[in-house]
Structures are given as C-alpha cells and as structure tokens.
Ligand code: GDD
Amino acid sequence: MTEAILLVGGKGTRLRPLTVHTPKPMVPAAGVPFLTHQLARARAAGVDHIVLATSYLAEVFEPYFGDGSALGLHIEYVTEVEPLGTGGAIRNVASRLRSAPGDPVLIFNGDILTGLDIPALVRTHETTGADVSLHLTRVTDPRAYGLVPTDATGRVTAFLEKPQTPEEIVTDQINAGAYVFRRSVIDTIPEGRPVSVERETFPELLATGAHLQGMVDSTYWLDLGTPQAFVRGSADLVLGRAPSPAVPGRCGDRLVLPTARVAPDAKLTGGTVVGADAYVGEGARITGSTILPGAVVEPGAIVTDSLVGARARIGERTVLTDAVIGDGAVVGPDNELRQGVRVWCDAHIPASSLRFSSDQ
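Chain structure (the form predicted on its own), given for this chain on its own:
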C-alpha cells in the first residue's frame, strides 16, 4: 500500500467548534497543525501519495503543505463544490488514484487522532481478502456511535445506527474512521451526489455479499469533534500517549516552542503546549492546556484543560478551567471562568467581572 485518501471537512460544522480564526485542522496540536500528525503517521506506514479531499476552507491547506515534499509525500488536492459526504468525497477523488483495481487504498478521517497500527490494518485486509477493512475500536458507552458487530473471524455482520435502549447495544465496537478499500470498490460508489459510507456504502456492500472485515485495535483513539477533545488530544501528543513522529521535540510534561518565553517559576504540566512568541508570566500554573502563538498568560494565572487563542491575554490571577478563549480576546485580572465557557475572538472581559465558584 503506497497511497491514501485523507478526508478533511466532510462533516461541515464539526471543523468549526473552536472560537479561533484558524480552521481546526490547522490549529496547532503539539506545536504543528493537526493534519501534520496524520500525514506523518501515514508516511511512517509506507504511504507516499495522498489525495486530500477537502471542502470547508479548502484554500488553507495547499499553501501550508504544498506538494508534500517536506513530509516525504506527494500530496494532491481535490475540493468539493457541494458537500458530498464521506462516500461522495472518496468517489470524487478516484481519478487521482494511481492504484490498480485490486490494490489497497488507505482512507482516514481528518478529525480523528489515533495510534492505529496502519500496517496491521493493511495486513488484515490482504490476508482476509476483504473488499473493505475497517478499523474498529471499543468504547465504554457506545450510544453516541454506530455499532459494528463482527463474527468470530472478525467479519462484519451488520451496521447498526446509534442504539437507544440497552437491548440494542449488542457490541461495544464502533467504526473508528479508518479504512482500507480495494481500489475497485471505490469506483462502485455513486458519483456526483452525497453518499455516506456509514449509512449507504457499507450497508449496501454487506447486503450484496461483499466481504467487510473489522480489525479491533485497542490503541489510542480520540474523536476531535469538540474543543475539550482537541485540547486533550494535543496534551496526549506531548505526553506520548498518542504517537506521532511530527511532535517537534521530546515527549514529556510540556512543549515550549523555541520563540516562546516562560518565567522561571511558572509551572507547566500535563502535556501543556506554549506556542511561538507566547509568554507565560511569573507564578503562572498551566496544566493540560494549549497556549497558541502570541498569547500572554500573566503572572499568577491558573489555566487548566483550556485553549488560549492566538494573541489572547489572560490577566493576573485569573483562573481558567475547561475554557476556550478566542484569538485576540482579553480576559482581565481576577476573573474565574469554568465549566466549558467559550469567549469569542477579540472579546474583552474587564477585571473582576466573572466568577463561577460559590461563596463557599
């Protein structure tokens, strides 16, 4: 297997949950745009040709990644005129593929962070003779996902929509968003209209007797569909829990980009990232958070599990917990923002304006 399709933007608003100007796939995760980690992992698995299937804000990718040569790849770009769904996006780029009809093609979603053993998925595909092989993962509560039960050999037996009752939860296996397609199967997807692989392509293939193989991989997996998950994913990359050859430095408790400035007595833990030209003042404590380029965290501030946008400013002694602060926003001194609060880009919260804790 030497080529892959990376689906970016096919889920629309899922790429825009962050109150920052930069589109989510380009927001730095562990120091580099998130897509860099996916591209680097594909390259490490032997892929050298990737077609980027884009829709929302497609124009931001090519200026940054170019032809892919900096990553040892050849990248091509195909942009949807109208949203085509996952299956439609795959079919839309078929003409750019170089594989022969029987060859495997890796396909993965642009908003999933995973430690998937890609070569193992390809081997599973080839040794079982499957038409499509799916990466499956197990989750504690599968109610928010479609279920994918398999038989004793790993062959997929059904695709079940989000279960509503305990009786409907027949497995804890879900579709983890990475596949290997036989090249010829891609050409069977209807062209020029929206198609969902989850709701249309896979069930129809199963109904016609095609061989769909599941491979359960219990390594790291995280859907980055929420700001909280994005911050968690960035921290896990720094901590080494989520593997990536693109992390610009050693894995550890923190990652401070070269042009950032951190006061000697500031404490950074939990996979915190401090971006280029950002500043962290004296006595500040930052845990499991992402501080984007040019942001300022003033002395004595406490930031936990939060995203501080580019050029934002967090005032002295302000406390942030599970917060997203937009680009250019200013949160004045002695505020306390908790419980998933979102502050819009360029907003200004005066000193001592908000407190989430009780008088106790």
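Cool, the form predicted on its own is there; where's the form predicted together with the ligand?
If you are looking for partners or other molecules, they are not here, because only the chain is given.
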C-alpha cells in the first residue's frame, strides 16, 4: 500500500480568499473542487490512503470527500488548532500513517496542479536510497519558490526558500511541492510546534548529511496560489494540457456542466468552464475563463482569462479581462475591468461606472 499526506492548511489562506467564501482547495477547477484532481491523480498512481492535514475551514472537506471511497481512497482528516507550518503539519499526522519506518510516504502541497509522474518519483527515491526525494521543476523567476540546486547525480546540495538576493539565485530549479519521505525521517521532525519543512527541515537534513534527491522534469506544473493562476489551471485542465482523471467530461475547448444554460450563439473557448446552474446569455464571448456555479453572464458580455465567482452577475456588454469577480458580486452593464482587478465578494458596481479605454 502507498500512502500520502496532502497539505491544505496555512495561515494566510483565510485572509487571502480566492474570491470567495470557500477555501481554495474546494473552489471548482474544471467543474470539481480543485482537491479532487490531486486526489484522483494520487489514486491513479496507486495511493490508497491519504491524510489531509488542514488548519482552516477544515469542516468543508469531510462533508464533501467523506471517507474517500467514492474516489477509491481511504481519507483521514487532521485539523491543527493553530497552523503548524508545512513541517509541523506533516509531523502532526505521523500517528495516522501505517507505513513501516523504511517505507516511502508521499507528501503533496495542496495548491499544485501538475502532470508529475508520481510512480517515477517513488522509483527515484527507491533506486537512489534517498532519505527524501523532491520533485523539481524549472521556472524563469524562482523568487516565489524554494530554490533547489543539485549536483550531477541529482543529489540536492542546498535548499533556499524564497531567495531574495541575486547571489542566492544559483539555479532555475525549484521545489515543485511533491516529496517522498522515508517514514522514519518524518518522525525526526520536532513535534508540537510550528516547523517549516522548507526553512528548517530540509536545511537541517542537508547540514547533517542526509541524502536529499531531486527529480527534475518538464511536465505540466502550476502553483495555483493566485486567482490568475487558478483560472489558468482550470482552463488547462479543460484543454487537457494538465492531465487529471477527475475532469467531468471530455477535454476540449469548453466544459459546460450539465445544469448550466448557455445561449446557442454564445461563444465559449480556450478551456472555459461554465459551472452548475450558471447562465451565459446571447452573444456573450468567454475565453479561458472560469464561471463558477450559479453565476450569470448577461448577453453581449466579453469575458477573457477571468474568474467569475459563484452567483456573481456580469452585466450586458461588460468587458472583463484578467479580472477576478468575487462570489455574489454584481458588475452592472457596460463596464470594463482589466489587468488583475479584483472585485470583492458581494460588491456592487453600477452600470457604466468603470472603463479603461478612451471615452469614444
């Protein structure tokens, strides 16, 4: 049996809601709560036992996923009273693991969408005999991530979380947020206090000569930490660029959930998702966007690379580009919103109030 820990907690998450009254892992991406994709990919890789380590709004996970049997999994839930950080969260669930001390345990950051070959990471771990093996990916700007230089054999030589100075940026390889830990290594993480696996555990393991092995690959990878990334990820799931067995329906240009209504001449492209009970009116054009359940896009609206929250309403002829509209917000007709603008949940923007282009 293979087991995994999924990290879905953290401090800032409740204060930085995606749109939303719902925690990020439960916001639908390609029609199902984002977490479903990670769970289904883990299952497809042979994982059968998952411990969900959470610290906020934990009560929303269990009612939806239950014991996991609908996904062929056995899921357990552990809630931290105070957020324990990534390492503390891992240590905090150690008692739920069933693996023997020498067995591999998978650990996933809960906000990553990736095509990682999970069995290949486990094989790398086993053939190299590493204490911890890390999935690494290459990015052009590594400053928001954990930087992980390796030697010629892939062995990790340092771990620099969120490098700040140019001298620290010694590679474009970053921690992609999926690990295999030897079970006994988890037991060495200090108990009962916050620990960052990135800032404390990995540097200490390296300092004491532990073997950390990196596996670099160029598969699809995205951290969904920003709403813009979330919209991109959802579209990539629909388009089939990001592989997931949990996409409800065939991959293609659009995904319209069964109870959604779309006017015949509305145009949906670029991986657009129209959620349950949502409505898209005549002549609307929606590209690369996520329309969450119950939202309304009125006739003639043009929505591009945007997130429209649950039950939000977008008025006639309104143009949204790279916009995030909170749950229940109303953007009246003839507005123009662009460039990363975020309209808070339940806010109300009257007709013809905002534009970016000239007045002509």
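Only a predicted model underlies this, so the values are computations on that prediction, with no experimental measurement involved. Positions refer to the first chain, counted from 1. We call the rigid core whatever largest set of C-alpha positions still superposes within 1.5 Å between the two forms.
Core-aligned CA deviation for W221 between the two forms: less than 2 Å. A displacement of 2 angstroms or greater separates the C-alpha positions of Y145 between the two forms, with the rigid core held in common. With the core held fixed, the Cα of I169 is displaced between the two forms by 2 Å or more.
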